[in-house]
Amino acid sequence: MTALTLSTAAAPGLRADAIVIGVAKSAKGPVVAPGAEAVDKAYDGKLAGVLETLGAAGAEGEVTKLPAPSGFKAPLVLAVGLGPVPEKDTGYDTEALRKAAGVAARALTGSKKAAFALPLTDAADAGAIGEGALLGAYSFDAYKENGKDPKAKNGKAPLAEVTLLGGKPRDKAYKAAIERAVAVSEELNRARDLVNTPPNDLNPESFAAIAQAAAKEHGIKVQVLDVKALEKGGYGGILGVGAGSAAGPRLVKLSYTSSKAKKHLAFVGKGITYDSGGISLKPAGHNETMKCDMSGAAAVFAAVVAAARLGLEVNVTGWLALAENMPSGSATRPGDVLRMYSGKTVEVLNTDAEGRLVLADALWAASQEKPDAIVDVATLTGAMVLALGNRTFGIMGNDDAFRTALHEAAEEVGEPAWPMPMPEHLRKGMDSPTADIANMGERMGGGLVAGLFLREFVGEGITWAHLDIAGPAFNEGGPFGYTPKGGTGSAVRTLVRLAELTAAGDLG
């Protein structure tokens, strides 16, 4: 993991491979951002002109490299675009700083140390820059020939060390911001690793073992229900989805508790370690990335561990509903009826609508503890991707104020999200002549139908929200900002922020 430190050193005398500065876009051309005054001075105050000559405009994501001025111990200056110059006295948006730091970290892959001289006016800026750099420096090379030796052949190791210039190493707020950035980023990157791990190595049993190891390390209580325990408990949804696989399902409960907690949050994650669609087999071209169908469980796992590392004064319970959805002679068939943990029966019309089945059991289990709120996270429906695209997740819930609070928390940490409705008329489409409810309803509005199905398994009177991260959980395109190709760790930061706000008493 990339190291992160604060420094009051001046840029010219700092030994590093590169000095990172910000450049913003204005109507008159590029503008050197605050934090780079010493660098600009070394160019006789003409750095903006030099950058413009090199083609820089200050657009978001833009990278311009130039030799460091005479007298600098670092050989390279890397100018990264921040986007438009902010309005007077508002300062740079923390997400702009986070993205810029991520772009810079990616551009400096193979470097040992970089000094970031980006605009840094308070602890929040330091945290955003640090988080962006740590997330941008992420790489997943475990399965490449040079994975164990980054220097082998043409392999390049991620940026090894980031120093934030202009920070206050002894200031409590700055230190706390950096510690938070490290904890959240490391756990988010752990979630990315899980999402990127091939399904022949990550199945329900091995995922549960990883959770057990992390729980032991961070003082989190853990309980794992294997197939026998699930059968004894009557978890028909999880068992039904996992019935076709040689790798049996698991339900993992992670419990972080604080002696000072006044509230209890429950996070529930969909953990389909591979989704073939089951008997309702996915068509060709839709299977290759289905290792990512456990992204919700990875996010919940990471958020609980992050809460423990940060010592948040709130109780957080994570439920990981783990199964592999495969076709075989023992697999659940379309037309089968499953008796869920809640006692309700579900007619399975489509075995590829399996995520809602494992979540239903986990939601009911979470409800039995009467938490103050439940949030489930899942790569649940292609319909949500059609509605919101590849970078925005949908939020549904049974409480408008809570849904709004989650939306605001997501936007605050830089995770694009959008509130979605739960139209009551769509519930009728799931009526079944055979069972209490079917796992499919109307085709149009499929993402909303899934949310209505999940609502059926939330305990009465419990505040609940559902995050459908099917779009942003796995990036099949090129990297951008601090987001890599592959697993993204979507929703981790939203869940952590929700836990922080709850601990602070800001959610009522």
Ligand code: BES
The other form holds:
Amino acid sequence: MTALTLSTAAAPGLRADAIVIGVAKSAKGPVVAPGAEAVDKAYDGKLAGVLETLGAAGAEGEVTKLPAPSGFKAPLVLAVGLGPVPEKDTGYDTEALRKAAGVAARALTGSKKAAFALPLTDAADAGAIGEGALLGAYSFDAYKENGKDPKAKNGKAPLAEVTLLGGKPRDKAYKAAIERAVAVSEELNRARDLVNTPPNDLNPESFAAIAQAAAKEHGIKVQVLDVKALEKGGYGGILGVGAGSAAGPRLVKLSYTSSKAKKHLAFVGKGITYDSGGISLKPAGHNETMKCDMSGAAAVFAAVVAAARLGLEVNVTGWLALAENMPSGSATRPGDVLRMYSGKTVEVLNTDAEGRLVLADALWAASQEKPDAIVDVATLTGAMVLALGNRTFGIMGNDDAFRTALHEAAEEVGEPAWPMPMPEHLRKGMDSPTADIANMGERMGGGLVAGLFLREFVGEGITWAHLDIAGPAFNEGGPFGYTPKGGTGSAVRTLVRLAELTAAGDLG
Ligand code: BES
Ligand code: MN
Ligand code: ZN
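Let's see the other form, the form predicted in complex with the ligand, since the form predicted alone is already up.
Below: every chain and molecule of the assembly, starting with the one above.
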């Protein structure tokens, strides 16, 4: 992955392929952002005018390239739009910096080294710029000839090296911010890789093996329940969903523990490595991107590893509920009744409502350890995408204060999210004449119905929240900000932030 460092070097003498500067938008035209003083000076203080001549306005997402002034070792200046000039003294919003850094890093695909001279007032800004650059430089080329992406990237490799100017390389806070940016971004990019890996290569078994290897590397305890162990334990939900696949299901438990921990968080991820719908088969047009249905498990995996790498003083257990949802002679049928790990029975009315079945078992398993809180992450319903669009995830839960805390954590790290209700009247739509509950209810409010189903499998008295990331997990459109096409790594940064806040005692 792209390397990230801090430097005190002055822009002119820096050996790099490009100097990245910021340009902001004002009523009077583009404004050169702080950090680019040396570049502006070399342009005789006329850089804003030069940029305007080149068509720059300072809008978010905008990229303007110009030759570096004489005397500069780097040949290129890349001006990236930051959006509106901030109101006096408040500085630039960290998310605006993160996005601009991501846009610049992607625009510099094929370059070796870039120096970022963006406005930066504290360590948090440096962290945001670093994170944006590392996330924006991401590309998934594993399946392209020569490991490159000839079409999308013109055969060029991602930006190899980023150095941030204007920070304090010896300052503890800056060092920590960069370390954090590297750990979180590397793990988030790994989650993206897992999501993008085609389902003929990533199945429950290979996913579990990857989790095992990473856990070993980072001192995380790992336990994998295979089909035999799941049968012995009575995990009817996970087994029922995986029954139609030639690749059997797994439940992976990752335990990161800190000797200084006062709290214990459990993260539960939906890990359907491919969702065909099962016997309730999805029609063409709805199944092409369903390799993304393990995005929740990928996010949980990444967050646990990041927590370990950062040495957070909180215990975090990750549960990956892995199965492939396929139709076959051995598949679960609509009408079948499953006996879940909790002992409850579920009438499967629609085999395409499989996520809630694997999560139910994992939520109950997580509950047995009586953690202080459980957060599950899942590409659970198309209804949530209809409600919130494809960049915002929905948050539900059994504790309003916890749901609000998660929402605030999400906004803080730059992940759009919104609280959703769990109206009690929707519960009776899941009443089953045969079993304790059916896996489907009313069509209207389908995302909320799914949340109500999950609630039934959370242990008594345990604080719980549910993130439905069906919209933002996979970007079918073009790249924007630091978000690439394909797997996005949605929810990773929210989970890491929650773990940090919990470790710091800032939550409950
Ligand atoms: N994995 C899908 C949800 C999904 C839809 C994720 C679009 C990402 C993008 C889930 O398993 C599913 O099929 N849900 C059904 C539930 C229904 C049958 C009750 C849905 O949302 O249609
Ligand atoms: Mn489904
Ligand atoms: Zn699914």
